[in-house]
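Okay, so here's just one chain, in structure tokens, the form predicted alone.
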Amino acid sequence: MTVIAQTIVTGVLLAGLYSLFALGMSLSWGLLRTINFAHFSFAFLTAYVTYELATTAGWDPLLTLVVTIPVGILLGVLLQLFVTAFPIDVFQTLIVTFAFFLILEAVMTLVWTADLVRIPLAANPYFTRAYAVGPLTVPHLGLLSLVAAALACGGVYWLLYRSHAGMGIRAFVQDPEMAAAFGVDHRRLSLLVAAVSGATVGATGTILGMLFVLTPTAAELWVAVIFAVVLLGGLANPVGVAGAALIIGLVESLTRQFADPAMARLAALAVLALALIFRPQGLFPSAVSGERE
């Protein structure tokens, strides 16, 4: 039984990460109409901020964020300027993101080569630090993965269901014109939802500096599992995505404890298959009303 419950708790944090990981990409996606790709190298460019603020700078990766989260926004914005100021629909944001995804990549090889880094234990304390929860342990970073998560999820589910700014999000992703017609100012909604999704994404960034090994082209071993959660999730619907983070997760732990490792991923990109050929618009409902795009 000890092993079972281990396993359902690493299940759980690894849902953590996955939600906050996939919260920005379902909030671009559900509300901005932009399918970023370039998602998961801007997760990636903070991590190695992380790596290079730890190592040469000598700060604490926690301290980190202070920068990590303003350089994804900073990002986030940028990019929703970008999308806006041309006449771009929803499937060529996919390919134009892929495209600042490929180049950021390339930006992150020449300035940290294509070797594997990772910040160092004695400057990353937090790495080998766990806690002790009757037979069970805890690793610190799995924790803050899930505290960091619910903080946002349930900070987003507040903007959109609980604050001004989220009823007029919600009315313009329904009907832009009755919503325009109302005085919703859908350039600064847009810019405040792209600049929480970046928010999201830097705080993803430090984490991933302090839990992994570091390459330019790591982010394309979570592109799989992301759209995954995005798509079973409903888009902009942070509920949905910490559910759906929350099966995925305990999907990849339990075929990794009781099945073959290599097949975790497998299993879990199975459960999207099977899910989406009985609910082809996810195992939770979008944020808003229409068609999934």
Given for the second form:
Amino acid sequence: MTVIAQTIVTGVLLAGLYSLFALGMSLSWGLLRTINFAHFSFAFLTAYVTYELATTAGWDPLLTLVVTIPVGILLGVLLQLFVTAFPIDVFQTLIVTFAFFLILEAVMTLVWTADLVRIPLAANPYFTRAYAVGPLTVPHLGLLSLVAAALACGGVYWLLYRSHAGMGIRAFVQDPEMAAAFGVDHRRLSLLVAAVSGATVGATGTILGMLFVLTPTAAELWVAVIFAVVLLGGLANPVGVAGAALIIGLVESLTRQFADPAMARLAALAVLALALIFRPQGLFPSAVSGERE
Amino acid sequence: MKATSLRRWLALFAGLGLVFAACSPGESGEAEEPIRIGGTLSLTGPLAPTAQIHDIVAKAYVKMLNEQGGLLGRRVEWVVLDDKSEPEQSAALYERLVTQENVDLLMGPYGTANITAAMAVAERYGYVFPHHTASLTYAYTYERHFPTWFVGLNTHYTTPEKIFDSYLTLDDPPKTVGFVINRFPGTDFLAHGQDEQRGALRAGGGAVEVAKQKGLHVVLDVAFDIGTTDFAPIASRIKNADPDLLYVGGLGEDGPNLLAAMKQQGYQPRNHFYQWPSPGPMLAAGELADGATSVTIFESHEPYLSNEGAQELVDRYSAAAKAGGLSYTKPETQAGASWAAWQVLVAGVEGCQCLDQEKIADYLLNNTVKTVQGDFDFRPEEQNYGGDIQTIKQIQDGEWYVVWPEESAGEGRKLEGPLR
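Counterpart to the form predicted alone, namely the form predicted together with the partner chain:
Full complex below, order starting with the chain above.
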């Protein structure tokens, strides 16, 4: 029984990281019509910032959030300014941002080399810290991911459904011309969404930098699972992203514990395939009805 | 006056022209053309973290060669192309190196799949093919391939035998073993062997089978996928099985990630072995990695430093790796195998005093080659492999040391365990 409970806890914590990682991509795809493949590079660029500050400047890795979140915001806003400066459609954004992904990968290789690096244990006490809840183990960084994801998803939900800006955002996504007629500043709100997306990717980067060995190409390992969460979760739906991440996280965790661990990612992607067969629109509705590319 | 002046200038130019012509290579200058050695490396893509070690070695070795007068009296040029970690690219680029770049010699790429793909091209054109990091020994039947990952043809027997033999020398030897294996072909081959006999390779083998033959009880055997990032459930399974010896058939960052997951579960393995870990990240894992073991074919301490060219490797590689910004700058298995591959190629060329592929191969097959890893005898009856030269290394006092067998161990070092 304890093993089952521990497996579920592990899956839930994994879902925290997945949803935090996927949220920014879901927002930019659903609300800005930008399928931002460079999202993965943004995450690893900020992970390297955490690594650099922790190893060379001696910062507490968690404290690097004060740098990585602004860096993420800056990257998100710059990308948004770029895509709005050119008349490109949603699928062309995928190609353009894929180019950015490759460029950033090359830049990271140039700066940090292709070497495998990680923050030494002495500089990263969070890496092995865990809480005991009865017989269950809750790793500190897993909990941090979950809390960050809850804050991010909750914050985005509030922004979209409880704030004046959110009303404007949903309005311009549903009907840009009508929204403009009512004075909705499409450009400013787009930058706000890009900034929120960038902030989440900055936070993701810090957690990745604390959790994993880094190499510029490691970003590629996350593409399949994060796309799966985004597609299952319904575009720009923070609750859907969290729900989809939970499903994927649990499927992976249960497979690794009770079946062949090597089949975990395959099992998660099988869930995506099945879901898309029966519900092509994703398991959860898009935050903004009537909009889908 | 003007005509005289003009004649003087013309005479001066003519004289300079004659001097220049005399100094330029001309017909006899053919001999001054550099010897071009071509190869690909995964300068980008998932194999890049390790491939860059081979890039550093190649550049350092060629620089050393040229400083020492080149090869056959000619300067050496290293033509390296990026295969992007893709075997298809590697094969296509080796085709280009031979047919378009007209290289004189080939050096193998990094990584089993890329080497296998490139070897087919080398075989098609009859090129001598030294290579440093191929792990599927049974797959290489080309008579002119020269491996320096010198682990013996039947490495699916000899490697696990060495590992378990070393642990069985402990005062309190392990009685149970748990296997956690990356599905990567090389680690899977070493863990689970080969079902059928292929070429000169013995069927069966693999660490799981060998462990049973050595009297160890296997309490866990699970596989995980390449690129796995969440090891918590696997750590949980290890904790439940609680083996005396944990055998991790992993590579790169698998070790540190699994160590962290085990620590979070409050579990410390009694004895733990890792197949091909990245040495730097393992050391960065600090106390978690204490006592971790692995296999090696070169470490930068005696007796290895007495091998041919070993001190040069250590000096040149360490300086280049430091300048290149690598986190771990000591040469070990990868750099050792890479340097040895260059030594093999150069030995072949200098041995026959030629660039003829057949003669180079004949020389290598009929002579002992001295390398940083020791003396190599390429045995055609064993698909050009020789004996298994691997030794066991262990993290002690925050550094890697060879600890077994005794004759290869660092000064005052021996295998320690169990850890609890």
